[in-house]
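We begin with a single chain expressed as structure tokens, specifically the form predicted on its own.
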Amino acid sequence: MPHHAPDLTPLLSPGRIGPVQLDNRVVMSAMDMNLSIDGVIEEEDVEHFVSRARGGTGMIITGCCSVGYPAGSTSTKEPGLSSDHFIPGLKALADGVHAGGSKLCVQMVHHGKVARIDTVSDRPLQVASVPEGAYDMSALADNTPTELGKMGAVTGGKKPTYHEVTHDDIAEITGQYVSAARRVREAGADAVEIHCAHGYLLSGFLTRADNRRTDRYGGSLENRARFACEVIAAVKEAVGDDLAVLVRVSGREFGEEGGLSTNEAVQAAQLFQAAGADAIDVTGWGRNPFRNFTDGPLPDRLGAFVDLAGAVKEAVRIPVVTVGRVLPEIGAAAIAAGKADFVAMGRQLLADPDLVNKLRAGTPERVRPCINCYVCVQENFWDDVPVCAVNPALGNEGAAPLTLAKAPVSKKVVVVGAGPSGLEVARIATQRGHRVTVVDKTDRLGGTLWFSALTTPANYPLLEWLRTETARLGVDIRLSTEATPALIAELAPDAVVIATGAVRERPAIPGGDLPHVHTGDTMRALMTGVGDTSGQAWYLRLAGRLGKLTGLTKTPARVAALTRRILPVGKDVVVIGGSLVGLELAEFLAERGRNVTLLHDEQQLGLPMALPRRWTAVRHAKEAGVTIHRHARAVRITEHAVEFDEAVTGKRGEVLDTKRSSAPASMVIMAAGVSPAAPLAQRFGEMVPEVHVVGDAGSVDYIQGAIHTAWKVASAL
């Protein structure tokens, strides 16, 4: 069957929210950048949003802006709205966004029970009701001491206290929202968004789990929505049709009893409409950030909240915005199906500010994909500026044009290795005017990125993008070609870039050389039919060969699907090493019916995954049935088992003793012992004026390290 490109035109049609006309249906959802200083919007903040405006985005929604700053704030790096002192920064932002061709919506927030600055300043947190119980913090067992220290430093180690807001407090905070909206209008912005989700103060009133009041602000849904409705009505009365008024609500809360249900969210949206809202922005929220963060607000499921938005849209007359891993094709389909009027993208617009312009040009394949790795949002856990694994310019947008400027001299460059770092070097260097040749000894692009897409499908679009971009730029790529000294001498480059990836060693323990013991490299050879499978069991070699002959191993998605039916792996598998690769591989095999034992010699699993993804990966591995042993060191491999020493720890984690155990194993996968190595750098150093090392060959930092080191080297060539 021919492959039909999705119809993306619904995203590009104009639309209206209240008094504001938008050029298209793509909205940038709020993502906290933590670039403001003491509540004042700074130049870097403006550059960040303006780059998305210039990229064609229909409307920009800022990150959280605090209506009572510093009270009710979660960071001193979020914009404040509580004083005229903040208006010039807001005006600079509005002017910049308008000059970029977009509209600006300022998100107005009182953080309530998560207002960390109140705790730092010894103020009680303002809440609907004093919280009962506590978060399940067990996921923090996989945080490093450094990470825990950075998280604790945000509140200076202080414990929160609470104050149930009174009717006078409600009137005062409502007044803060009104004053904030007036300042937004004075600054020349186009819209405000009143945040009634994600556990913030108005959300805390709306949700039964957080509101046990017995006054007119508690009990029935109408009562619980009263505070938000009063704020909406007061803001609408103050700004009239000078600003559009959006309201953000969770279409569902995940993870705890008493969380907001979709039915309640629909009723609340109707009340918000009656109070004067011009649009409803439907999000989702996991109530325990350490357990449910990847349910919401930043879901790991594509189009996670589209159906929630659809339920709200059926019940209201005003426009509805959907958010939550909305890729262009998902957003266009949601609009076409009548489930939403606008689509909001956050992480995807961090990855590619020019998304809408690329869609308008009819080149959606040129959109750099978000790989859903959570690296960006991890920084918010310790109040730092987000980083993007695939877009090194995030937070430093002013430097991006300089990086891609034409080089003063066009050089001949040979890149050894067609993984992500090699392809990214080739892409940037070619744009800068260099003549690039990429060589790789395997038969396909992607290196470890290709193999990682088996267990992490969100990685594959990045490879497709790199493939598309290097082809568009005419990069000379030679597969099944080894970088020998003779080849380098023949090509006579001015510079060589080594992008050969990490070295994966066999375990240096008795039995480590048995044929059923695999490294990442031999596993890749088996799954793809490419590489050395000598010494492996005959049926494993045959599986790899058949896969190659039938073309089934050309894409990771095909391999992943095929292995749900046929998997050339014994019933009992031991994975040695529980960092990023080992943890995901263990889950992958357990989901395919294998009995998987994971041995990890440290406490923290999943390093260096970003926190929310790590917490979820550990939970998913357990749910898939993986047996996990921490502080466990393999000491011997036999034909049928792996023997290991496991630490016996006390209540504080101190090691009291070790015990010898064994796990059955018809296959052993070595996912530890990964180290950087670039022997070619030395070999070619005497032949070529410049030699650079990028990606895992220089330091094992996976996709983020690959792209960031490639960017740095290619922009300096």
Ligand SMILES: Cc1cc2nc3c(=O)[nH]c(=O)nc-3n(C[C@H](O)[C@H](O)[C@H](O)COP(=O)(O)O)c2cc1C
Contents of the next structure:
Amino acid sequence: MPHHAPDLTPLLSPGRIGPVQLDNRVVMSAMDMNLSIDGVIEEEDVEHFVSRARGGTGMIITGCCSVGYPAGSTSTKEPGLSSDHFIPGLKALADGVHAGGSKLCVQMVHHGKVARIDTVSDRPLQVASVPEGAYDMSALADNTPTELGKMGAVTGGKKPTYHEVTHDDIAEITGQYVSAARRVREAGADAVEIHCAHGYLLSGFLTRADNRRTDRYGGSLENRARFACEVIAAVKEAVGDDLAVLVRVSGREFGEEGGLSTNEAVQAAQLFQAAGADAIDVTGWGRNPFRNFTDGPLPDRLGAFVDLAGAVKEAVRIPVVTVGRVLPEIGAAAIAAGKADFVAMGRQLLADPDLVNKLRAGTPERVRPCINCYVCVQENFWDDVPVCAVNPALGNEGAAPLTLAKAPVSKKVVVVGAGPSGLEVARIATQRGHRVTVVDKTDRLGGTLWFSALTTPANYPLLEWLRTETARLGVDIRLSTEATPALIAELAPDAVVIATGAVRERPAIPGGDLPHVHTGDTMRALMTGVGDTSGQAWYLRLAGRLGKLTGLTKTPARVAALTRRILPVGKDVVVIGGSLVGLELAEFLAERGRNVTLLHDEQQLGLPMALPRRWTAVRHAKEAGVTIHRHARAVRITEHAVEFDEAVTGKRGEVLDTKRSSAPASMVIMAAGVSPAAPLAQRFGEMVPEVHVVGDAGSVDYIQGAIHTAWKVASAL
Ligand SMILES: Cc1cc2nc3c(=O)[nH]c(=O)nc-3n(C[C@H](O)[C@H](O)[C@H](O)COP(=O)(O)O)c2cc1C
Ligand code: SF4
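Please supply the coordinates for the form predicted in complex with the named molecule, as a counterpart to the form predicted on its own shown previously.
First the chain shown before, then all remaining chains and molecules of the complex.
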């Protein structure tokens, strides 16, 4: 099939926001890094942003900076804007970003009802109206005590109290915004972004559900937008055209009644324009973070808010920014279609700081893709520095050059296993001047990554990227090739890297060896027709058919689509083990009309998934109709059922009793019992000078573990 490269010209053409001229239309969306100390921007923070500036990004927006620091702040690790002693840090950042060839916009925030530092300091949270009722927090059932402890520690375990801001408070906070903007100007930055979204103070005024006031700041939309408009006008008056003034607003709030509607957002944007805004940055927000976080602000849908931006753009003259999993081709198309003028990228720029340079060079395929795993943002729940599953240099920019530095001697390296860790080792080792051969006994690249893409399509671009990069670098990849001692002896490498993945066991219970009981390995064989299908029965014929089809196409997306029509799986399925793989498989099969029971021997499902994604995955599984049993242990498998013991728990989760139950099963999938194993390490240890183990073979930590261990090993080879 001929490959038509998307036209990215709209994205790469210059643009203007108020007084600021940008080289291109890609803006780095605000993301807090929690690297400041007591409100002061530190060197690591500067490096983080500067590397994105050097990467060609048109403008960098900082994470939230607090206008009243420490009052109204959510963390002591967020930059403060409330005193002149914060200016040198800001200036270092502005200078660095300018030297890197980009522009700097500082996001100005009062966190309102999420100002955790106010709670820590026994100050009431500043709000439009005291919240009525609490969120549905049932999702926390899938959090570990450690995670809950870390979240609680951020507020010192204290309960929030609230204060409805008075007119004097409004005047004072408006003044804080103005002083903050003046400091930003003094530091030499180019723009400010006034945060009027994500539930913070100004957005709490804007949203009907959070504002029940009867004064001139409550009631009609015009009244609810008044506080934000006063801030915009005062800031604009103070800084004139020295700074561009962007305003961030939700194009829609998701999840609960009374959230901001798109109609209201459009009207608000018009009022903001009239008040002096130079651009509107249209985000989206799920009102209950425990339920809707993956609707917004971090959507799991590609280009999720483009149409919301489009609605705003129709109603205003000033530039509009869109955000939310905007891939380059989606952003270019949105601009071409007149739905946005600029594209903000968040996570994609965490995953690859050099995105714009790679687009400019005509090599979009070289952009390391964000896989929407939410590992980065999880750290924000407890105020830690984001880490990126696919880019170990995030928050540690010095790690990236190590993956490019030429090794003192060029070694012959054999990598066993063409999964994510093996391919990543091969990529980096080759860059560093080693001669690398990868062998894999299966007929396809990707190992577990390939299979994970069946249920998690966002993983597939990472495999495509690893495939493209290893091909570009000329890595010698030998598929359908087993790493036998004879082969190792023949290749005579200086170093062997074992990247063979985890092992999956059959359940050691009566009936565990019945032919309708599958492990991850036999499931793979069923889906693809490749691998060990010995001992399987009637559905193997179907599997063979599916296997042939998938063998032809070889993309997980195609297989996932095919399995909506043909799936070699009976009607009643019991999945044993509700960790990452089990939970996703259960949802996958339930969506395909199977009656799925999920047995999980612990409380928390989906533990290896980062927080917001875990909550969403559990919700999706439930919505797809999966019957979930927690604290449930399979004790016997028969031809038609799985018998299990389920704990009867008390109010605080204590086990009171167990009860024996049974679930119908024409197929059983064993998704527990995954463990690391690297038997080849020992076997080859005697044959080669250096043996390393990476990825799940060493420790089952999925994609993040695969990529991070690969960097460590390959940078030191
Ligand atoms: C680690 C992290 C921190 C974030 N911090 C902020 C923030 O400080 N202010 C803000 O307005 N949005 C914040 N966001 C939201 C992003 O600006 C962006 O709107 C969102 O991630 C969706 O874009 P994306 O899909 O390109 O990541 C954060 C996102 C991430 C991943
Ligand atoms: S951690 Fe995951 S979601 Fe966050 S930027 Fe990296 S790949 Fe994307």
